[in-house]
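Single chain ahead, by itself, as structure tokens, in the form predicted on its own.
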Amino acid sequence: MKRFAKFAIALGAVAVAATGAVAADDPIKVRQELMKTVGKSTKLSSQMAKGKVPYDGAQAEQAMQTIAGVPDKYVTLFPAGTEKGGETEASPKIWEDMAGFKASAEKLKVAATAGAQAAKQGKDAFAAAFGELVKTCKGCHEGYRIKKQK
């Protein structure tokens, strides 16, 4: 278990620096693919959190350095005319309020950052910091994000 959440933590990291190179041709799919590298580091958190996987102060503060990387770049996903299409399920409210969206991603990377120093402290730090991630991704997902019906 331990080497598949190395390698998850490391090819969410190789998709992270991969999706610049599709940017210029779809921003949709990209800020996507940058979302499921945060699900992915999240879902590993989570696990860890809960005691679902053994604890490992090394992946977590990978998996929280990784999340902590997606902002700077994701904000700058959503220029005008990707309010649509690519099944996007981004909000109109991001156009609307591009500045309260960047905070929301500061945000982000401020909780994830404190998530990575949190790891190095142990399972108990790591959880609580992991917790205020979740309310911070929560914040977003609400204000900036559309569920699609499946």
The other form holds:
Amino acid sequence: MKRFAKFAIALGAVAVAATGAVAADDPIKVRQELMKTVGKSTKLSSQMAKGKVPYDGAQAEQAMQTIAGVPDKYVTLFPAGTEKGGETEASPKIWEDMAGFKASAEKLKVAATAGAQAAKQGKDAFAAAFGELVKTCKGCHEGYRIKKQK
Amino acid sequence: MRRLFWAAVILAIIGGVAFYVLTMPRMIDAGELPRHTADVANGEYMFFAGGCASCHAAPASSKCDDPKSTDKRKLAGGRCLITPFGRFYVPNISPDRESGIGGWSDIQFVNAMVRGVSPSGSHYYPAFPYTSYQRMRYEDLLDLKAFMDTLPAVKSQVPGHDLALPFRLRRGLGLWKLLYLDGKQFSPSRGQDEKVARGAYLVEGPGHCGECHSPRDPLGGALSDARYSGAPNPEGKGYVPNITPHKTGIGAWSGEEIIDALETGLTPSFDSFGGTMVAVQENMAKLTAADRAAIAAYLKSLPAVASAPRKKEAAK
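Give me the form predicted in complex with the partner chain now, not the form predicted on its own.
What follows is the entire complex, opening with the chain shown before.
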């Protein structure tokens, strides 16, 4: 009986965790949070590239690795049914051309991975790699994001 | 009864003549152009300041609204602008004699840019932003033409515009121009700081920023007291932001941040520009640092205007 009680409690705990996970798994929210993560790393990288804060190779590398970890997960967060709602700025073109969208996200991953390598070689190499990374941000936002009125 | 008939005929004739006269293309004479030796380098600068390639370079893919282009020097046209008035197809402005503007005289080019009139005397639709380009100095326009004459000639076939019925009547654009084309060249306002004035010239003239960032009335004319306060994207979905110093605009951006954004494409919150602003920003990055600073100074000097109330998503 005691064993059964333990089992029931465990089951309950799993159920609660699962419910929590469903709420946190709203793909629109998750993808928006991921973009904020990218924004934070971009901010630090930009400030270091421009010399507005002192260059720190380890931090720069970390920022690039954080960004590099995003695209693979990010592109899975656009299932059918998440085209609208939650203040999403995703363009319908994502669903019309998922392959193109994924290729665009892959460019960010490639650029961030290169950025992490460049970070080890010092500020100038990092700044150049960061410039290339920003092009991939724009390249994707050019066609796959629709700005909404704030 | 007979008198009534003749009265109707006479009224129709008067109406027709009035329409004809009011809608006549108004052009400038070659004699009004200054004597000028063209500066091709300045022409290239104006080419980027004016964003010519953003619309006129052929789209990178077979999709006519593909925002990307492969070669900004090949102005074969063919891009489509999908607007509430219908679908405009951007013409070829390469120096090709058959499908482009090769062989145009200086005055023909200037009249296209500042009066929106083609060499054959017909009106251009204001999707071509001549309401902004009319502010440009003739010298800058002549330099621009000299530069464009050096670009490769490209042959292309561009479809005709596909517009809703009332807008198909080109001649009627003469009336639109009476309302919205004032024919004034740029002149700095009294006491305007030199840097701000340079920014004003770039923003109001070649940059044609107000074409997307200003709200329009139902006839497509910019609302003068709400200029730069943001507007629904004239090409389809989404919204073009308010760039006045209001809190619903970019009031929180410092001048330095505006300069940075124009140079790098990153906003103060480290988001990147998107949509058609990417092509615009890449052009702005080609200008001198002093000109980007002038643009920022002018934007900071604009009256702060609140964005129009937000529309519900369902309305789109």
